[in-house]
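The chain below stands alone, shown as structure tokens; this is the form predicted on its own.
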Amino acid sequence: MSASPVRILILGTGAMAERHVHFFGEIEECRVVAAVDIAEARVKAFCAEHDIPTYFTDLDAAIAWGEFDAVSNITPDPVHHPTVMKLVETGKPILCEKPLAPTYPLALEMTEAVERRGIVNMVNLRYRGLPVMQKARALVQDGVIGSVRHIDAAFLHSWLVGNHWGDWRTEERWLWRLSSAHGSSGVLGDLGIHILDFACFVADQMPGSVHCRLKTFAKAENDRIGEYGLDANDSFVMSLEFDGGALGLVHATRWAPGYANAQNVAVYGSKGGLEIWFESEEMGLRLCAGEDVHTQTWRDVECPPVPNTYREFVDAVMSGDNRQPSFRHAAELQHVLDLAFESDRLGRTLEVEPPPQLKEATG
């Protein structure tokens, strides 16, 4: 272990870098120690609100500085592949914010890139750190509920229906993942990464096949308010088939009303099941399997605690060891999302085969 706490740089000060700022600041073994957002009163005031000592408005003036050991690149989605490239050349540890990137190519730049010099990286899949979620890949690998046939995954929310997290009317932070001319790629690029981690990983499959839908629901007339063109989609339903035989169906939407950030994940298979759930913190598991399976007879099962990803991120830029989720299954969800897209446009199934370039790469 380090003998001196690991020195992390925060790029990007919105929403999202409060929960970062938090969960490093719990970690005995680094401290936060400068951050990094165009915007200089952002950054001067997020510095101010967590004693960070030091800001830039830049990234090649925090760079050129270089009193860090390693950074959380928490900027919005398309700028994480030019802060990352940029980074790279640093050689320091990178965690980087969902999605890697807005599509495929450009995620595996950013993988191989990294993979070339050997830095550490990983990606917030931030629900790899749940206990439930641990527990039931153990489940599901040691056998307990059988060869699994069917999952299905669910992720809810509803700041188009209610005001809880504030009104997506009037703030910038929820009206910009409304709008593909600001960057988002709805809900499908927002929490389908999230969604199809957390199946794909209990599971212990991956996509084989993928046919999805998109919807975009009028919110405004005109489908604008001001410079927010409301066109990205707010719902999706994904219909796969898994590498390891099993069908599921992954879906997702902004209108949940009675959800504010849930998470449903079932996985049935030929000697049980188990079922998840997760709601703003609070969550749960129960299996069904053994002579269980005839009487319907549930029963809950302790999840003792696991690391989060951002201690995970800590310990893998003290050891040198690389650890999950890495850019690479990034990537290769990423791969499937493209898929999804084009396969609403085209209105029929598609292949999930492992593009030319992630053959190479994988050998």
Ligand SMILES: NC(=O)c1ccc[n+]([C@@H]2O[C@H](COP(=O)([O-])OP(=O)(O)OC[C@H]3O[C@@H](n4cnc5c(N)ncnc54)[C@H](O)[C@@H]3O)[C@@H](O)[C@H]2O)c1
Contents of the next structure:
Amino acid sequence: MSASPVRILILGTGAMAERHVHFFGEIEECRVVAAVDIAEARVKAFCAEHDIPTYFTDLDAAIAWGEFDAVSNITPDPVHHPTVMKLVETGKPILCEKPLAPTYPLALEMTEAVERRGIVNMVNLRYRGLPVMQKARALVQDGVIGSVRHIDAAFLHSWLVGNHWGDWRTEERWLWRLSSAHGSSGVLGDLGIHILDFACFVADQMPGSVHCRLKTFAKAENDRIGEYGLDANDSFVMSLEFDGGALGLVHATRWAPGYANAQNVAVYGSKGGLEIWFESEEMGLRLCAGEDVHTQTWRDVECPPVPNTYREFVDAVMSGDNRQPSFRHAAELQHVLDLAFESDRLGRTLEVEPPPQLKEATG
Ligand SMILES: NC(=O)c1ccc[n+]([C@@H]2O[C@H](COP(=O)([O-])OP(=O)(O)OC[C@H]3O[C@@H](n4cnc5c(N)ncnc54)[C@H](O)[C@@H]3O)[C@@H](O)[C@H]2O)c1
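What would the structure be for the form predicted together with the named molecule, given that what you showed me was the form predicted on its own?
Following is the full complex, with the preceding chain placed first.
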């Protein structure tokens, strides 16, 4: 392990990289030493703005340079797999943006590659860093709401309706998200992974079966803008039965005017219920349990601060011990998302069975 501070390489300097550089900047034990982007003007401007000394327009050149200890991969979804598979050869820890890969087989290949080499690996399911999410899970695990029976989780965006994040009709960073030919799995791949993780993490259960409906609404002439065919789903509704016995509804849309980036998660059990709301970095958690269930009285719950994913990653790099959420966990969720696509195509419920290679491995 190299000496402190941990030297971070940023891979991909688009919109989300701003958050990475901001949060890594708050951590004393690390330093962003270089960035890579295939768009030279963008990486140059990014490095100048954030005082990052070195930039590359090609990952191979950065790998050959080698003067970094860990990588934060913030490239578009379909680029995660090829870049991670290259990075595995360096043996350096990787924080990868979500979704780990557009499909489960690719996500599994990445997982097996990092595990085989013993590389620290995490996926930026960043809502794990919300105090409300951690506190809600602790309440469930402490039995405060009893056995979880019913889950309702929604992720709401509205950038197809409002212009608050720019103009999706002209900006490439939105257009690729609407086009399967550009590697997008639609809102199911983009937000589905977050809201599914939110529901599973809080309820402390994983999906056992899934039934999903996807919808792509018409939004441009001939469903096309330039090179972008607008075929990726922009709304989904998924019903699930969890391995702990609960039933759940998990859904997300880009058509929710009034909400820029909101998540509402409710978990009801045999002894109480809890509800979490999150909207553009504001959040709250309320609980109805104990005697309050007779009067439907809800009480706000205080939630102490928790480390964010960037902090967890730097700690994992320094200690060499992996932290959650790992590549394997993200791959397991990707398996459910792949089944959700298949369920929509077939029009029926599918069981979340372990993939054949895992079945063989476990006999
Ligand atoms: N965790 C979260 O909450 C969250 C939020 C937003 C986006 N994301 C994820 O972050 C990733 C990036 O999203 P974004 O909004 O920043 O996209 P973006 O399009 O704004 O930026 C991606 C950048 O990667 C660069 N790039 C493409 N191929 C590359 C390659 N081979 N090597 C180096 N750079 C390359 C592009 O030129 C671009 O600058 C996506 O996977 C997205 O799903 C996660």
